[in-house]
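This document opens with one chain alone, in structure tokens, the form predicted alone.
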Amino acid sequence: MSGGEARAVGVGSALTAPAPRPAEEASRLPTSEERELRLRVDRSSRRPVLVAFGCSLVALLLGSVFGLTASVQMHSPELAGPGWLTFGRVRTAHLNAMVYGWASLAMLGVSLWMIPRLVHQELKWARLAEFGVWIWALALGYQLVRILGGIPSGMEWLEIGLYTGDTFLTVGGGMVGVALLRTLLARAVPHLYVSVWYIMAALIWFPIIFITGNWPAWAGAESAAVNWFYAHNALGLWLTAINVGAAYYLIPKVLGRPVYSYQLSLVGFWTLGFFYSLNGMHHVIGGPMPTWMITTSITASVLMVIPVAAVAINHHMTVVGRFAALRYSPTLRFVVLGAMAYTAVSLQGIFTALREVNRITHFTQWTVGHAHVGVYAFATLILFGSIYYILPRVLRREWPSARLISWHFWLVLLGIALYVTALTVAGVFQGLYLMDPAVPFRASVDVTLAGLQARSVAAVMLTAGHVVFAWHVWRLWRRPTPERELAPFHALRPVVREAGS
């Protein structure tokens, strides 16, 4: 599709493009029976999906405020305020609100909508799944209050209380997983698309690593090792797995063409599961750990180039020739950029795992910037794109404003670009100063101030983008249902097409 030869109809949350060859399955128009099946499947998952997305948006706004507050305090500590607003508490509340609130709840919503669609079966035990989402959300809300009250566990990414939070998150997530497993067992398709592999594996992997990380028997150095086993795998086997699965579904779906290589997608899946689980120990290079453990982790980190390359090639070759469609589809815009960020953060992680690099970047702002490439530029952008695609189908209404979508996109894109660039540059200088015995420690702090101030500017932009997004979701929710039986996104003809088609 050439750059100026496409046209768009509607806001475009579900804009699709025909495959270049009419014989391809992706270009086939759905039959009336298939359309009815999709509507029935969407109705079955409507309530738990809306609950998950609604709770995730509340967590997104809270986490944004906590993050902005913590960012400002890094360069202006005199603005700390009362005890519950000090950096140690709001930063911890920010991390938990964004990882277990926004990202995890949104991912549960995406999974609850996507799995029934992919297996051509209505969601089984939908009330159980909805109850599980509520348990997760309410338990997390209580834990955020405890964290702000100064009662965290003190373990990175595991600050939630063992008995007052972790248990309920495990039970709530388990209820969602059981409902999806029951739906999978009742599938009406002969094979499973790769997105099902990623999502269902994540729902199995997460409780294993979560329970292992929270097991109360660990102490001393082994506690640190298990802590980073969990924290790194929470990104790789939980956030990564579901969002890569979402990208594998949405990119071909929006473009109306099959994924480039199904075999390559399975290579990426199996190598992710095998290599990523060993990565976490590169966070404790130089610590009191056996050398073989650290070396194994570094080796596994380097071998991550295999799943990363498999996913990157597959996504790129699926989109190649159709990049102009990013101008018309907000879903494609967010998801493709998120997929690119996955490649970037993975290659950066491989680079950072090397000892000679790690000794410079460890304990610096570089690590904070790197984490935000993964959790935000990758996971959050894909979740935004997923919600732009899913909500109109659940509510059977089109997004009210293309302008608000554009504002949201540019605020968060420019915000995260500034955020990561500022902290990456500041982190490199900070690490070099820390390594030079002739440079006083104060200099390694002063050199980061410009980057920290830029981060606060970026945090304002990101928070503004999140407010715009939440407001737009509210407008969609409150928008009157159209009189037509099927909303615009159920149109039989593609709404982005090549000239002359």
Second form
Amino acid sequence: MSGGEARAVGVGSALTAPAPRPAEEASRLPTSEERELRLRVDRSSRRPVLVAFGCSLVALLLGSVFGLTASVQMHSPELAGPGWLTFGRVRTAHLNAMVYGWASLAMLGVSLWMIPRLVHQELKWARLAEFGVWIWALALGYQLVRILGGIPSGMEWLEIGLYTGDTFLTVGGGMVGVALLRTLLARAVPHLYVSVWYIMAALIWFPIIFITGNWPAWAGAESAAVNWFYAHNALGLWLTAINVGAAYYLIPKVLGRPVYSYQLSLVGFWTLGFFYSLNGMHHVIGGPMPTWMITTSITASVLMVIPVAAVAINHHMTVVGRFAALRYSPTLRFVVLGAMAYTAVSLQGIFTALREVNRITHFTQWTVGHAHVGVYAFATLILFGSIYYILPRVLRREWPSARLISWHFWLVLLGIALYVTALTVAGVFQGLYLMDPAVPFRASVDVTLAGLQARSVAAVMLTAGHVVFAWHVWRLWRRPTPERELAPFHALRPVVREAGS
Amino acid sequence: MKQTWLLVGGALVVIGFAWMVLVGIPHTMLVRVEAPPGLEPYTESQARGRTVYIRNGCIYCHTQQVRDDAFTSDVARGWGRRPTVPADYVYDRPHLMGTMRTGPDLINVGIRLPDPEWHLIHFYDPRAVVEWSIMPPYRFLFDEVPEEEVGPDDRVVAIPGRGPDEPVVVATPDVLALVDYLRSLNRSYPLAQPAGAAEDAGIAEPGEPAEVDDRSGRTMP
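Now that you have shown the form predicted alone, what about the form predicted together with the partner chain?
Everything in the complex follows now, all chains and molecules, and the chain you saw is the first one.
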């Protein structure tokens, strides 16, 4: 059962740090010292990584159920339940479970595994990091209960309670960040690989924007400005940064091929930080905000074409000529599709930030579709790919079933394609109807119904995919570790080298 | 990159710059915005209603902003006589501007729908008054009480289509406060000209002072 898939999962182990270096060296087999180092490093990060992934999966399943419930309620409002199941609360629980539970916790897991690997050093202060992950996860669980109970703080993406939630997330995330910074300072490599830049920068950026967003001083129009300064950067400097960093690691690693251009990765990184951080006000185009702020954000949004192009060229050019490898490596399949979605969602975002487009798409289902291209097709697919790569190495056993991976892959891929298509089309019509004052408001509601129903079908597919994935992780967890140390990753020659050029 | 300090320092510079541009500098401007003479602070009941609005996630389907009429049709659609400006929100902590128009904008709903009875029926059963609505019913904001147990202070809501044998629907204080809040939403008062701090901050004011519109009026286009 594990035939081709299992072999391919191990393909990437030919490298520890895919630092820029000649291709022939990049694809050589590891020496015994390198294998020893990897074993030691993976052992050091094992517990916090497992806790983070475990909690993130619980959040993924919960978030899927919330999302499905909210989706069905939207086109069938009579299915509204008691207060704690009302649309406004379930939808909010969905967002928070997915962003702060699933994505953020999985990202902490990826960071905790990847940074030690990339700096050739055991994870320092691993207990602190593990404790931090627990604090984050438990505080978030409590916040989901509060949101369903109707105690959100009132701003999108900032619904978590200030003292009962934000404080704990800041402290918990900070503990992970401190442990990783300590590890970075103890590094045993002279050069910092691209993924290290993205991940460490995200760990510095996130607490700054998170504290700014939650600071209880803002009122009126200013609170809207800070709201979108935070929410946009939560996507740009947190979700995007870590997932782009993970893709920068996994694509070259699995292919055994160096990143296309080092210079481009430098350009991409610094321009991402500089332009993305200024994008927030394109969420209030036309709104009650000083015009110069909105114009600044639109300009910065257009300039995002620079980092997006740099990252796109680097990711895609590294894959070009090796697309056949996608058949063999589930990691690569998820990550490459995620990287393509990143290019797509960024270009869509630039397009949507233009006043001429935004006047139609603002306040419509288009935005919901766009958000899911970003958080799902980009971030979540890359996180799935990362977990497919990392878990077998941490647990030192191979995924039990190639068929379950295929089911997971096709369910979520077709699910998200249907999701985005349905809401994007519905959103365009909704926006065009809203823009024409001669068209009654009712038309803008009716025209979205088919799309909303299709979205519920998509939500069922995505939820089913997540259940398959969680079941597979459970089977992997329960599987005995093979007696032969670390087979098969290290014994195998990379399949793609033979299949490729 | 080889230096850790370059990475950490660079990341701090980047976010520090964005923070100054989008948080720091706007703060110095927006903090000086004063309430227009026509805008009253929320009463206790309205403030409570605002909390109910937040608790039930109304912001996820309703906006509270009238956008620039130079390139949107918000004013033409009748959602306000003029675009809203920062001064309209000085009492809003936090803002409830919203991002979605699954339902109509509400920043001037107090003018469009002044009848409390309409709101109460609408919250209990949206489709009883707007047949094509996809708004969820908020029946948990009402009590169902046998007719003989209705107290003298209870606000009984006459829900269309309910049989005489069924218990009576009584509005809770929460939903009454929510209706009070919605009926208070009105940003049609004229803005002072020139608008001082707002102008310094580069906010476009509508060219003409808006016509005064009393709260009872259904005169909005």
